[in-house]
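First comes one chain, alone, set out as structure tokens in the form predicted alone.
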Amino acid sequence: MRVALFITCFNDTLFPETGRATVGVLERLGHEVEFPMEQTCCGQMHFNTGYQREAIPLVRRFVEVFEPYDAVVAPSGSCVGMVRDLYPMAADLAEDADLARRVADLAPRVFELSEFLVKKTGVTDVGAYYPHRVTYHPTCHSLRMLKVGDAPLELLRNVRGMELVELGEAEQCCGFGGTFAVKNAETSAAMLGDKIRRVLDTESEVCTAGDNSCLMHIGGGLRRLQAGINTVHLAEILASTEER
């Protein structure tokens, strides 16, 4: 299967080893994974904020990037959620029945990683080793958009030498929400305080998840506790092995 890397701005700008874990995950399994240098940003940030209109092009540009591969992946449930849900709305928007088309080919492709695993391939089991206690949060682009459901929980279950904790109230939102924390950011606070809370609760060593905007938001919170509770995006957990 001829499989793309989309790394999305947030992984390729803040956790470049990220989109190295996942590419790492993926060869092993056996997948030849290619990295389309002409990628640039999903337009979800434009889109989400009101300027629709402005996010077209970008659309445009991620189907000529993407549309010859087999499948896309993306350590990301948000900018997955950009394209399968939102790309249709914003061909539409465009007037323009050749996009239109072309995003319906190509949306069904674009996986988020676990869901690509799990719900594509069938694997549950990656051969990862992380002899560590950890939680995770699902994501509510991951959650709600996609509906990955238990797919990353059947990835982690198999990690050896993990101790998987269940985090309390774990599909309540964290408060990120991109630019919501930003307009709402009092609201935002609140609610990840009440994350927080129920991560301390875990007293887990590791918190994971499969977006880092999330897990930058959470490991705010955490680092300015001293909690001593790390995030770690699930990718490079499935990425670790004893060798590492």
Contents of the next structure:
Amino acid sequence: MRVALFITCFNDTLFPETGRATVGVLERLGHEVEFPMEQTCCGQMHFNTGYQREAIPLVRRFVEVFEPYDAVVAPSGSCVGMVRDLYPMAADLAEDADLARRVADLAPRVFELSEFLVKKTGVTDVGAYYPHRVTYHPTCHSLRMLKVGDAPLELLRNVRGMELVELGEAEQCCGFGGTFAVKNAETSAAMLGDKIRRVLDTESEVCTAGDNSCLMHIGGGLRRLQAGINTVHLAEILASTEER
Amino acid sequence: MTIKPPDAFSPGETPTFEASAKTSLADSQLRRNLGKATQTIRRKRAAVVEEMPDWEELREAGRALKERTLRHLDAYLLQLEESVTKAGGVVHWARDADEANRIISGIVREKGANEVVKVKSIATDETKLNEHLESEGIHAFETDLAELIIQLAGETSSHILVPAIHKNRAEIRELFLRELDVEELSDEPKDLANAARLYLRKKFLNAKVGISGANFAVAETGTVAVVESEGNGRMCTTLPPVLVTLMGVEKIVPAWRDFEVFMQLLPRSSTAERMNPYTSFWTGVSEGDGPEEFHLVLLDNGRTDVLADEIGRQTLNCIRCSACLNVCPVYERTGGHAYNSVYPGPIGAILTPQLVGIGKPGSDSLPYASSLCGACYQVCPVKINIPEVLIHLRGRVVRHKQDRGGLRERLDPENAAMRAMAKAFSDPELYENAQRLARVGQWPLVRGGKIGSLPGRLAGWTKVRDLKPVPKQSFREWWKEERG
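Given the form predicted alone, state the structure of the form predicted in complex with the partner chain.
Starting with the chain above, the whole complex follows.
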């Protein structure tokens, strides 16, 4: 399948290794991968913080860049959630019926990585090898906005060499929430504290998730504690093979 | 009379959520009480909802019923007035809190009463009825056990269903020993309830006027319903010769049969019970049974403004079950008082700013009191998309500041940063420049391969977390190099 990559501004700038891993997994499965260079950001940070007029040009850009493709894949449940759940609201705010129509047409073709692999193409074993003890945190937007369900876990269960450990109170928010972590830093830190305690309980080497934003927050807390637990994006685990 | 802290429904400025949350986050007893209570009720709710095969259909029916009612609210309200009048009751219309309070104190004064008994009504908390009555020399006794606890403690409610959720048994025992004129008391729930019962019984028997809220009112029949767990509500609505009910205009349902849906949704969502212990219905007055006089006060107080907002109006679907509070990770850590409103938690974060209007710093901070995790929407029995309304209200807050905030708001650093970033994202070339700039600009902050402290408003981030520096090569640079 001809797949357009939406790498998201966050991954592009701060976590390029996740983007490279996404390319690796998709190409290994035989997909023809393209990265439209005109892409920038989905506008979620602006939209969710209230700067919605400022986000509308970003919504337009996203639609223009990605509408020619059969499928768009992003290694972020959060940004895909923005496109699918909130672009219609942005188009309404812009009072642009044409944009609303184009959004409705494009949104069902935009997928989070695990969703694309399991639900769209029916693949649960990507041939990965990752010899570590790993726990999985389901991020709120993957879980509740996109309803990816068990797709990431199905993929992880088929990773060779890996020991998958269940995370307690897994569905509780880690406390990141975009600008929430800055505006309500203390509350966010209290939520993070409880999440980290649960991660420590698993005695894992690695905590994984489908969103680098949540992982940056959890990982930042774990590093501060010098807990010796890494945070690694789901795509990077799926991309790992015995060869490298 | 106790001086209560100002909230969004009082005149004057209220603190922001961020400021108030700091106090509660530091209170370890409160954190423990709240964590324990919300986790328990969360587990119980999940279990009783799980056993309903048609829960999703019920939720959908609840939403549809509420939305249909709100679409024809004017007609249903007039029908309710007609039905109540026909059944011997009197209907009063109140545009705002002041008008509602004046109507109610007028009725109480006319009866020559200087004491009234009340069963929990959040609407009367919203209008500050108790304070108003007190200013006219009338003392209102709260009779719901939890409401009584916080009234005796001189506090405000911190939960819409369990107002004293922030207190534990030992704290309540101490309070009763001090306030209820009892000599010995254990901290067993049974003994605590008994002490309250003895105290309240006297109040019920002496009161000339009872004041209640309403969970529902049926347009077709004029029946008003109160749903509660203790029976104190029923004492309040049946013993005093005069009963006054204050209800928000959105509490109306078209027909009696609509209870079929709501009486399944409400108890399971609120107290995690299969069936509600005390559900009282009354229709006007009936000779020899209950009050001799019944007044229904219909309160607007901003509700029709909420109705006018296309996205915000779903907020009025709320049946005050509090399921959203019990699952909210923010509420669980900060408690209800941090919201500075009679409506705390996720529902309060969307209801309060809409009722009091955008443009007040305290209530404008409420839509930001959420990580947008969506747990509230998942449990809401009438499918209020709380995250969607939160985001919509954040937009209204920002647009209000930008359009009417004057120079100071336009020069606000957040506004400036957001605009600058939007500009950078508007064009791939500008965006790539910004990426390079971030890489260069971060160097004074990087120590030992990490960023341990950020300046200005971002400092909160690095208080408990380390930040990874921006790597040497962006994804797009790699792609260009490899595939370009």
